[in-house]
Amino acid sequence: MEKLRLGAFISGGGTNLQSIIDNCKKPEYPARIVVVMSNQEGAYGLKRAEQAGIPTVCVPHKGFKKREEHEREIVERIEPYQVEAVALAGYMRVVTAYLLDAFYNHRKGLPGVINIHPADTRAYQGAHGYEFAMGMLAEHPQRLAETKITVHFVDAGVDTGPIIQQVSVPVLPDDGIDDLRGRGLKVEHRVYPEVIRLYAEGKLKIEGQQVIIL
């Protein structure tokens, strides 16, 4: 079986990266990570990759005047790895159309960049999704009954791309932020590799802004 050549982009600890690495170890899993790229030199996710024998590339964003300039350097640095799709796994940078165009998967006719977000992207975009659900943000002080872990294709907006899959996680009455985040991360670590599997197996298609799972 020819496995999907996956690139993973990280900025921090890389717990979602680890869940993908663990799934890629399974002989039947249809993808493999060929390179891990970080914009942060000290990101622990780079160590996770090295421990798994996966090549790493670090392209710090500081020093670049424009996001596209940074992304051009990234694309050039990881070109030798022949990446077919990119999983943003805690990559804390807004990507531009340049990066999205560079990794569009013409063979599948699908966007080539996927992201995971800890909230319903139709209700909240950007960082601090768990805090949003807990009502901890000044602009949103209302505590929700649940959050929705969302895996979506990335477009030129911020967390606005077509939704592939969502899983609800309840916000319990006695939850603190660490309780909700810990329970949510368990769902993230299960759902993200599953969506990558569907992508690799050709079981996704887009009609308008709706993703169909075949």
Given for the second form:
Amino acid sequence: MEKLRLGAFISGGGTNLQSIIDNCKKPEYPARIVVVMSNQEGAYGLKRAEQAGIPTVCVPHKGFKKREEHEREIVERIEPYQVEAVALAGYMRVVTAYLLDAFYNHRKGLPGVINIHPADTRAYQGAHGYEFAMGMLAEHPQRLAETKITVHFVDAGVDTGPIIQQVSVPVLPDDGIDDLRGRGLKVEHRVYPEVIRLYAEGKLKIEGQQVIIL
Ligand code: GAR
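Moving from the form predicted alone, what structure would you give for the form predicted in complex with glycinamide ribonucleotide?
Full complex below, order starting with the chain above.
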């Protein structure tokens, strides 16, 4: 079977990118990263991609008046790589319907953009998901007993798309933010490649807002 041609979008350190890169090295893994795109020039994830021999594209968002204009530039720059699906891996930009339409996977009849989020997307959206679970945000001072790592299809809202998989990670009494983040990232690194595998193997279906794993 042809491997799914995956684009990975990053903004930062790229530990999730690294876990996907590592999984893609396995001969039986059904996807391969054909390009890594960053909106941040200094993102360490770009180095990880270069070390793995994966082409990189950097499209800083500064200077674009509208999100769609930035996204149009991204779509044009990565067009040569024939991306079939995009994994947002710590990509800290809200995406618009323009990008989602550009990457809709017509062959699978599924959205083509997937995201990983360190919290339950039904409870908290946006950046700082681990801080949310720790009760460190002024508007959310309550410390939770657990966070729920969420992998979801991206829709035009912020972290509102159909949930593909969630895994609970406990917030332990002695945890500092780095303890929770470290424990959570280990789970992220396992779950995200698993979901990409399900997507690539055609084992996901959407009915309404519900994702069914076949
Ligand atoms: C990860 O924890 C990811 O879940 C989160 O950013 C981090 C990126 O780390 N994403 C979001 O918060 C998206 N709303 P990484 O660059 O080491 O993969």
